[in-house]
Structures are given as C-alpha cells and as structure tokens.
Amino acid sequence: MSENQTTHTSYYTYAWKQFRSHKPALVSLYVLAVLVVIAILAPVIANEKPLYVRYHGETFYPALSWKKQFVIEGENGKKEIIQPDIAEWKRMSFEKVIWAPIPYSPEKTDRLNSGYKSPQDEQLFMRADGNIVPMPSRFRHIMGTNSLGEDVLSGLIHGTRVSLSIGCISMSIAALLGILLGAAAGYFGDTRLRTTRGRFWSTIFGIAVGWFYGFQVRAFVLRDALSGREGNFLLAIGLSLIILVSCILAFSFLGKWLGKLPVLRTQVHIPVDNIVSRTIEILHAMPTFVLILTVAAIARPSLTNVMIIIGLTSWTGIARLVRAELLRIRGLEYIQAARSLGFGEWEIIFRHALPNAIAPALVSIAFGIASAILTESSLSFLGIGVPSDTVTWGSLVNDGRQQFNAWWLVVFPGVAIFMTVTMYNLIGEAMRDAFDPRQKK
C-alpha cells in the first residue's frame, strides 16, 4: 500500500474512532438503521392482509403477493373469488393464518372505531358471525385511530418510508449540485479557466438560445406537465434540459472555430467563482420555505415533486463548504504535482481534490436531511405538496389539528419527527467533530 493510501485510510480510521466516542451519535446511528429497516419492511410490519393463510386446503400469501384476486375451490365445487384489496380478512375463518405484527394498513378505515378512538378507549370488533364484541388484544389499535378509523401506528410505520426517502433523495440532488458547482467555483476561481473570446461569447449566446427554446418557448408545456402526472413533468423538464445542453454544446463547438479568427483569438477568463457565488447569494436572498411553498402549491401533489423542489433549493450550503475547501486545497503540493504530471483539470478535481474536501459537505448533508424531513412534515401539515392519500408524519399531525382532544395524533407523530431530526443533528455534530483535525488528541 502506498504512503498516500495509508494516510488516507488512517485518517478515516481516526475519524471513525472519533465518531464512536460520541455516544449519543452512535446510538442515533443504530436507531436510524432500525428506522431504515422499518421503512424497507413497512408492508410486512403493518398490513391488514395476512402474511400467510391456509383456506379450504389451499395456501397463499396475501400480503406478499401481487395477485389481484385468489380463486379458491370450495367443498361443493363452487369457486370463491377473494379480492385482496377489498376482502374483509378479519371476518373470515381460516384453517391457519399468520397476521402482520400490526394488522392494519395506513389508508384502510375501521368503521367501528372511527371518530378518534384513543389508545385507552374501548374498541370494538366484528367477528365472522357478525356479532360485535370488545376488540381482541391481537387486533387492538395500539396508538388509536383518527376520524375515519385509520390506524395511527401503521401510518407512523409507513410514514417512516416517506420521510426517510424524501430526506435522502432530496439531499442527494442537493449534494450533486452543491459538490459539482462548489468544486468548479473553488478550483477554477475567476482566473484559472480560460478560453478564446470567440468560444466564450458563442457559449454565452448558446446558453441564451437554449434557455429560450428549452424553457421560454415550452413554458406552457412545462406548466401543464407540472400540474399533471409526475412522470410527464420529469419527461418535459428532461427534454428542456436536453435542448439547453445541445444548444450550449453546439454553439461551444462553433465558438471553437470562431476562436481561430484574429479578432476573436484573444484569451479571456471565465468567472466561474463569481457566477456560482452570485447564484448562491440570489437564492439566499429568497425566503426558501416560501419559495418551496409556492412551487409546491402550483405543482401537482407528488412525492417526486417535493423531493426535486427541496433538492433544488438546498444545495447552496454544500456548495459554499466545498468551494472553501477547494480554495484551500488547490494550492497544495500534491495538486501542483498532479498538474505537472499532465493530469486533466477535472481528473485532478474528482480524483485528488474532492476526496480531501468532501468531509465538511458530508456534515452539511447530514444536517440537510434533518431539514428536508422538517420541510416535508411542514408541507404535509399544511396539506400541500404530498398527495392527500399518502400518509406522512405531517399529515397525521394535521389530523390532530382538527380535533384538539385527539392528543395521540399529535404526540406520536411529533415524537417521531423530533427523534428523527434530533438523530440526524447528533450524527452531523459527531461527524463535524470527527473530521475536524483540531479535535485530534
């Protein structure tokens, strides 16, 4: 192993030791891993359909099957058709059955226990013979129900998947933009990236043409796609980006030839740092949550739209941290050595500079995930952005706003939001201390 690899490995080994010494963050990491497992296994943990059923001598797995119906042959030769989505599973008599740990789905109503049943209230159950009896402990709503009789605990479990997905995916978008733009701004600055005057102005003109034909001409198409299905919006915005990039590349290639003319042969600097920094300042001048709220109110309610909106408005902090690190690293000896050996600029950035500048960005990403979860919960609480038929922690709290006596609709989702955000903040603080060389003893 080379000396550089040994130093790189020992640094991250030291960082992991420092992180483990932060006990609250280590516990938070383990609890977060449990939440990830819960999010992945949510359809198995909380489902009104049985996991395993033996009925009239036949065995099937309703909760794990994609079939729209099960055909069962009875004793007298008559066929019985069971549709999993509308079947009254708890009123059926089975030879053998294995229920999910939480035998309720988040969007299924229990009419007998509607009207805000608390965990301590008497709950009712209808047996297979039609008699209404006190709720058996196996089917009890442990955390109560909302106005429609939907189980709160199953909503919390399935809401874990929504919150973690939005936090991770939206910050992945923000991290991609922030790292790329911050690295380019920090490494090239305003003077390191040079080109001919002809290629520079030709590229600028290509950006203007691409923006006009990609976004201005297609404004009505993008607006209709934004209020329609999420797949249509992604397709429309993707086509606009293709038009923009194609125009930039075409005019840049044209500028390469224009740069050979004597008048346009002069070398000019591309102010990458100035462009990125001014963009960050413009976004910081806008109230971010109001901007997210406005776009989410216009767009069709969709989890994908929420992820994209949060991601596109959360990259500035990551970009500033990466830019600052690249400004420091670009003058070090190993970067100069790589440049003298003939490595390309982008190869130096991604292979040598970024691996040593990514630590502060990771800390910002951890805090950003917590912020994204809070933003999604706020949007769900206001009934904006997330589809109304999707159960989230914020939508559960919103149900509690309609009935002040239903404390369980506020306490349990609120505790879940508080714990998740706190865990990410603790992990972020521990990562900040672990990657800080001044903390090394």
Partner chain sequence: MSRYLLKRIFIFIPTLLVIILLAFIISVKAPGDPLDRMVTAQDGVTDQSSLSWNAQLEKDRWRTKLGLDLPVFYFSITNAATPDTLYRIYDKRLRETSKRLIQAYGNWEEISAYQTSIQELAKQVELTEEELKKYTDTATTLLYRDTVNETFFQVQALKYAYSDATIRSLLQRIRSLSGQHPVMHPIYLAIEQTQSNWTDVVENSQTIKRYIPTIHFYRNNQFHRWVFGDGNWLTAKGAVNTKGIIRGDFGYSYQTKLPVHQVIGDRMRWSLFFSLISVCLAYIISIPLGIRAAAKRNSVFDRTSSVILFVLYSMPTFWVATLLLMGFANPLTIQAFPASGVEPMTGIPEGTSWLQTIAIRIPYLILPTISYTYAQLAFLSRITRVSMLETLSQDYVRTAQAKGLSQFRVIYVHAFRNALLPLITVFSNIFPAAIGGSVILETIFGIPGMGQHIFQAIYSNDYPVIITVFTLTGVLTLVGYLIADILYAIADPRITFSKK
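Could you present the same protein in the form predicted together with the partner chain, rather than the form predicted alone shown above?
Nothing else is written out below except the one chain.
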C-alpha cells in the first residue's frame, strides 16, 4: 500500500483538494475559525471588568476570576471590599489597569449613554472624581448603544457565542439522530432486522417499564428541575434516561432467554424503515417554526432548550440522505462480503457502510447549521425562547425595531447574522461540489 501513496489519494483527500479550489468557501472557513476564537475569548475581549488591576499595591485579574468579592487592605488598615459584578470599575482610580479591548459587558447598562447613542453621537463619561466629561476615545461605544445604554459591539461579540453554539449543538443532536435513524432505516429496511417474538415483545415491555420508572414516577422531580426550582435539569433527565436504557437492556436480555421458548421462538421483522419514514413524514407535515415557537414559549426560556428543540426538529433532512445512501450501499458486494464473513450488523453499519455514506450528511449539516442560526435569531428577534437578559444578534435587531433611527442596532447585528449564515452556506455548497464525483475537473 505505502508505495502507492503518491499516486493513490483517498476520497477525502481528493474532496479536500476540490474544496480548497473553491476560494470563497476557503475564506469562509478561515473567517469562521476567527469567529470561533472570538466566541471562546468573548469574556476577555469584551468585559467591563479590567483584565489586570493594581490597586493599593495588590494585583487582581477581575475579568479572569470567578471570585464573588475581592478584599483589599487599604492604606490606613481599613478593609475595602470590591464586588466585581456590581462595582463601577470605570470610576475607580487604580495605580495600574489594563482594560479589555472592548471595556463593556453586553448586559451592563451605561446610564450616561442610554437612549440610543449612535456611534458618532457625543458620548459622555463620568471620571473617577465624579465630573462628567466627553467620552475619552478608549471608552467610546464604537457601535453605539441601545435604549438602556448597553454596548452594541460587546453584545455582538458575546452574541457570536450564542449563535455558534446554537448552530453546533443543535446540529450535533440532529446529526446524531439523523445518522443513526437514517442508517438503521436504510440498512435494515423493513425486513432485515429480525429477532425472536419473545425478545421483541420483551423489549417493548422494557420500554414501557423504563418509561414508567424513569419518567412517570419521576415526573415531578423532572418538572421541578425544568422550572429551575431545584436540582439540575440535565442531571435529572440524565438519570431518567439511564433508568430507561437499563430497563430496556435488562428486558432485552431477558428476551434473549424467552426467545428460546416454543411459541416465542418465531422470527419477527421489525419495520425500521417504515417507522423512521413515517416519523419523518409526520415532522414534515407539521409547521416546524410554529412548533418550535409553541414549545419554546411553554418551556422555561433557556438556550439549552432552544438548542434541543431545534435539534429535535431538524434531523429529518440528514436522515433521508443517509437512508438513501445506505439503501444503495447495502446492496454492494463488499457489504455482502462483510456479512458472509460474519461481522455483526451494527459493526457493518458503523465501520463499513457509514463512512461511505457520511459525505451527503456533512453537506446537509453545514446547511443545517446556517438554518439553525437563522431560526435562533428569528426566535430571539420575536423575544421567545432565549432568556431576556441574554444579548443575542436577533435581540439586538429587535431593539432596533423599536426605534427606526437607531440604524446601528439593525445594521451591525444583521450583517453578523448574514455573514455567518452566508459562510456556512458557502462551505456547504463547496462541500457538495467537492463530494460530487460528477464535478471532477
């Protein structure tokens, strides 16, 4: 094999080469990498707390620490307490201070500059001695403020976090569901997944039992966790899922033994394809955006909920593509070879079939991220789903809608959404061309 390497290139190497020749997509990829860095470093880039402070001879890093308060020994032995979350950092006089590049936090109001200050407007600043002076250029709101005096640029930077994480996490959920269900539907079809009657019914029973003990008995625990009254929701739902899965596994194991009994020995087919296809059809026949709106309005406003809702409603496209690919692949000779060699079904799916079917799913995921970001920004534009104190790109545009003169509130976040969506679309498009052998140049 190794001597062939110079002439023989793998499919993905070839695809990557194709992708690179698509210049706009390549640029998008780099810009996206920058956005990811911005999203990760957001608290350091835009923060009202200084990055570094020297005060009464002591050194602090307020922006980087989680401490609820700093205790400082004053000159005359008096103790001074600074609470980083509510302190007016800009009015204190430090011996030495390094501000974050954008010295504002997104949800902190600057009362002196409230009421839609445009980027060119005269902005005001209160000095340490209490005098109000024109804004020094270091502290200017470069992209203006909204009605409450929140800094728009800071909101944009922190909004990057929200948008990118919504895109990634919701699409991860969608990809996981779509690939698994699509692969099972395509590979097994309606007849290929067989089991004994005993095991089939035992597993169904296990699902019912697992649901009862995991979700029915724990209904109020889950509800309290969801409304944030006590405990962590993810922990609670995790425990419920563990109960569900272990019940299913236990009964499935029991079913293995039951399947040896006379009547229960009969083989039955599980119509996987039918089940998955019907589910896709149902989701398609529903008004998805209205569904997301309704569920987001009922659930407690939180980013996690929005991610889960978007993820659960957008896996169908991926599943359809993977299903179609696997329908084709399962008839190929190498799969039959693998079967006759005695590999397990799931091993064949994951190790042999899926790697050749994943390319179209990847394209669909790229487009999916773009539309997830659009959906989230539309939701926060309408003020549903995302907590009201979280600043997102959509909520900034909504601020601008209240006041038509505040063009900076509409233009900047809008451009940010537009650019991100375009970049993902470009990448998706380049990937589609790259993976398509007909486009070979």
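Residue numbers count along the first chain shown, from 1. Rigid core (definition): largest C-alpha set, two forms, superposition within 1.5 Å. Computed from a predicted model, the values in this text were never measured in an experiment.
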property	result
Same rigid block between the two forms (P262, I417)	no
Whole-degree angle by which the smaller rigid part turns once the larger is superposed between the two forms	15
Distance moved by the Q216 C-alpha between the two forms (core-aligned, Å)	7.6
